[in-house]
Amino acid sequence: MIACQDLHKSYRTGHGRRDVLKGINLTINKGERVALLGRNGAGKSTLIKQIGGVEMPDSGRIMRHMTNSWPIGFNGGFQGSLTGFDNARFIARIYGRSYADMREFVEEFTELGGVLKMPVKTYSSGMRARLAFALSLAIEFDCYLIDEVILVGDQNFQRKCHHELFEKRADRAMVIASHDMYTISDICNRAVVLENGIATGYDDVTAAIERYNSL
């Protein structure tokens, strides 16, 4: 389980301070898989960042009794300087994972090449994607945080990336941020919908897109 008590989070502006979640309460069960929903700006991705420890919220608290990956479709936290590889050497230690499966596992799955030794700055946007999407599923969660760029590349890849987080991970938690509603339809059981700051729940996922598509 994994609970979001009382969250707040706000941002200096130019004119103060907006704030983006004003008092957020989400529980995530083992084997759910939850929508969020909301306009542009609405604090999806804020949410995401919350619980997966990239931001720290302002109030509030978030207790993990499972263990979560970070944003999938965050690529902050790649170190520019170093190549592909390396980076990959680098979460294999923060994780206590053996470096050598995860290289070959990124190298597969990113079909990347000898770019993977090549400094991430001097990477595109798709091959970051590629490179952050690959380094989240190295290794296992028990609840994956996703953010709108999940599948990335042509037609065979976005297939590939479906198969190996939705398929081969069926029995995992997942927190979902997109704007596209088939994919939120087709994969979720439950929603929640971000408006002016505020959470709303629903059990129903076809109730939560219609509330959703008002907005």
Given for the second form:
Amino acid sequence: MIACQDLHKSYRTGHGRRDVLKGINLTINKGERVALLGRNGAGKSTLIKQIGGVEMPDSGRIMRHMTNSWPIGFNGGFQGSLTGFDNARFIARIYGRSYADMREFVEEFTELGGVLKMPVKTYSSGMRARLAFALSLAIEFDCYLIDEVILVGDQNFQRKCHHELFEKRADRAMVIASHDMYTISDICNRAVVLENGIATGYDDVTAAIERYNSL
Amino acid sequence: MASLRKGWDIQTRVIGALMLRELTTRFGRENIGFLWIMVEPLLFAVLVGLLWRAAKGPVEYGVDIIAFVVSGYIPLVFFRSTISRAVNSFTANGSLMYHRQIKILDLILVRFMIEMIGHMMAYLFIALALGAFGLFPMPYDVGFMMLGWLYYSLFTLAIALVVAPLSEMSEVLEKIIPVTNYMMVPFSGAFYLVGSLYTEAADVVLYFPPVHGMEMMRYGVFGPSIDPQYDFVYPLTIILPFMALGLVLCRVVRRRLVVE
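Next up, the form predicted in complex with its partner chain. The previous block was the form predicted alone.
Following is the full complex, with the preceding chain placed first.
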């Protein structure tokens, strides 16, 4: 279980501060797939960063009783000047995994071949997404935090992602921020709509999508 | 106890991984790779040493002038490069905050350790090379030399711990730091022996902890003839409070750090 209690987060702007999260309460239980819905700038990425521990909230608490991935997205978690393999080696080291296994999985899953020997800054966003998913799937977490990159890339890769994430790891929890309502309704079993810094939870995903569409 | 042990394992693993990562990003794997880290201090020390040799003749304070300059300049370059690498090190490494086991202190510690090891290697290398030509003495007391390095390094770390978070908090400070870095030169003890200064000047420079470290190092290398002036306790009364302040500032900055 991961529980957020009354999270507040604001950022400094040119003049004064902008409150992005104004008291978020959210609980993610084992195996739940929670959709995070909201317009651009509603605070979806901000909330995911707080849950992942990338940034610290101004106030409020986050209790983590299961392991969670870093926020998986197009950037973040990579060192652009290092190659794909070097990034994999670094991740393997800090999470205490064997690099040989990691390398094998990354090669097999991303199908990027020789590109993995090139610096990540030369990758397209689709290639980055492949690498990001491969690295986090190789570590194994109880809860995956996915920021906008769900089911990207070509058909073949989408199928593979679907299989690895939702079939093989059906027991894992996920927090998914996305604007792709088709995917959301297909995958998620709960939803949270972010609006004006407040989170409203829905047990019925369809109702949440209706609310989102009316925003 | 078990969790302490686990935490220690994670931290050493993380620091090792970060060091290897930093070395690959900074120096690459081509040609001499991470040995590049020695090149800058070596060149600096040798060129400045030759400059002094040309300007002042072969002997200074009764010891070989090149050995004297090298013994002062390499630690000074170490201090300066550590501080300039500490500036903005959190923003530059923001993407590492994606991994929760990496703490903000690790970032400073890793950069500090790389500079320290690199400059100590340079020192050793140059001492051996000069020693082969009889230009560098056999150390009088290696233990004292290491103790001097330890004091000097602790001071450097303490300042890095304060500078790194301050540079994130204020742009003015970030711009001023290179200048103050330069102003440190007379207060690092690199280019004189305290024993040879006027009493008033000696009293002033001994307020600065690195001077004590430098005198210990030189005592370890050249022996009692240089009349070393140092204190074991005083430097710590400056270094430890600075470290504590640095830790507090790091905590404050971590809370506000915005990661892309």
